[in-house]
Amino acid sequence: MKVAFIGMGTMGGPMALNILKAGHEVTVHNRTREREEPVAKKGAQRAATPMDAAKNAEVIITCVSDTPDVESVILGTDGVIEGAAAGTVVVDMSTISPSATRQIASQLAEKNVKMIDAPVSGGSEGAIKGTLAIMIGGEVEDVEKATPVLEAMGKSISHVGPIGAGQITKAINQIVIAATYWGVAEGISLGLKAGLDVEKVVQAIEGGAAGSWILSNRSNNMIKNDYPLGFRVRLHRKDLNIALNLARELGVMLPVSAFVEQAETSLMSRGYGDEDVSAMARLVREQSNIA
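Go ahead and give me the chain we just looked at alone, the form predicted together with another copy of the chain.
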């Protein structure tokens, strides 16, 4: 299949490489052009603009940082919308606002260009290994058309609902992990201050109702007070903001998510924004005077 891939970041670069390895024809574009080079060396074509990349493509993937970036590469000057043929499917794999997603999709629809939203979880490791979880919103026939390409990048591909549903699912994912990280941080901190062997505590409780991926995989960071990546605090806060804005639009009250977003703001203001999200435990530890 002819695939355009726009956005050669930490995620997009290895994702495009996996599409290439799966045997598709790939054309890549990145605003900072030299980031196209590693994928071009492996056989991808390069395009000077999103518009040029989109020409002749059957599936056009965007994987950029935030809502304004997606709007720019799809709808802006020399954007995808100027190059994409009618019937093409645009697959936005960035994590952005669900309502902006629907607006972009409706503008593309005026030119008979299709769109699905397909944000991912699994981090840079998942991008490299092709084991991302992909959460999809869109029409069935468009999702089916993109599936061979998506399968090159992810191991769990879930079509959840109509356009925007992928982004809402990603927002729910980020809400759930926010509270879970914080709860584990509170529990670990109490154990540390009580002088327990907290690794033993985790082993004692992880098999029951307290069990979670975060407890089993990130409590050790909190015990050591060392937070290697993982998934950056600043990116989780960006995603949590998307979730909180969606909640405002829908009239949903999310007090613990809002609290965690504030905690992450504190972490960022003090230079911890590029640490793993488990660095939330820094706050509970500090507030509780745990060395």
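Show the form predicted on its own, please, because up to now only the form predicted together with another copy of the chain has appeared in this conversation.
Shown below: the chain alone.
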């Protein structure tokens, strides 16, 4: 299948490589052009603009940082909408506003270009390994057309409803992990303060009801107080803002998410916005006087 992939960031680059490995023809574009080079060296073509990338593609994937970025690469000057042929499926794998997703889909539909929203979870590790969880909103036939490409990137592919439903599901995902990150940070800090071998503590509890991907994969960061990038604090805060805005629209109370959003705002103000989300343990450690 001919695939255009726009966005060669921490997630997008490895995702595009996995599509190549699966045997699809891939054309890539990134605003910072040098980020296209690792994928191009593996056989992808390069395009000067999103419009150029979209030409002749059957499936067009966007994976960029925020709602304005998606609007720009799809609807802006030299955007996807100017190059995509009728019947093409645009797959937005960014995490953005559900309402903006529906508006973008509506404008694409005027040119008979289809769209599904397919945000992901699984961090940079999942992007590299091709084991992402993919949450999809859109029409059944459009999802089916894109599925061979999606299967190259994810091990869990769930069609959850109409356009925008994928973004709402991702917002729920970010709500759940917000609470989990904070809970793991508190537990690790208590164990450290009590003088326990916290690695053994993690082994003891991860097989029971407290077990989670975050406990197994991010607790070591919190123990060592070192937070190499998996998923950036500032991007998770952006995602929580989407969830909180949706909650306000629907009249749903999210006090834990609001608290974590403020904690991440504090980390960003101190220059930690590009660290992994597990860096929220910094705040618990500091308040607990743990070096």
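Whichever C-alpha set is largest while still superposing within 1.5 Å between the two forms counts as the rigid core. Keep in mind that what you see is a predicted model, and the values were worked out from it rather than measured. Residue numbers count along the first chain shown, from 1.
When the structures are compared between the two forms, the hinge, where C-alphas stop matching one rigid part best and start matching the other, is found at T169 among S72, I223, K21, T169. 12 degrees is the angle through which the smaller rigid part turns against the larger between the two forms, based on C-alpha superpositions.
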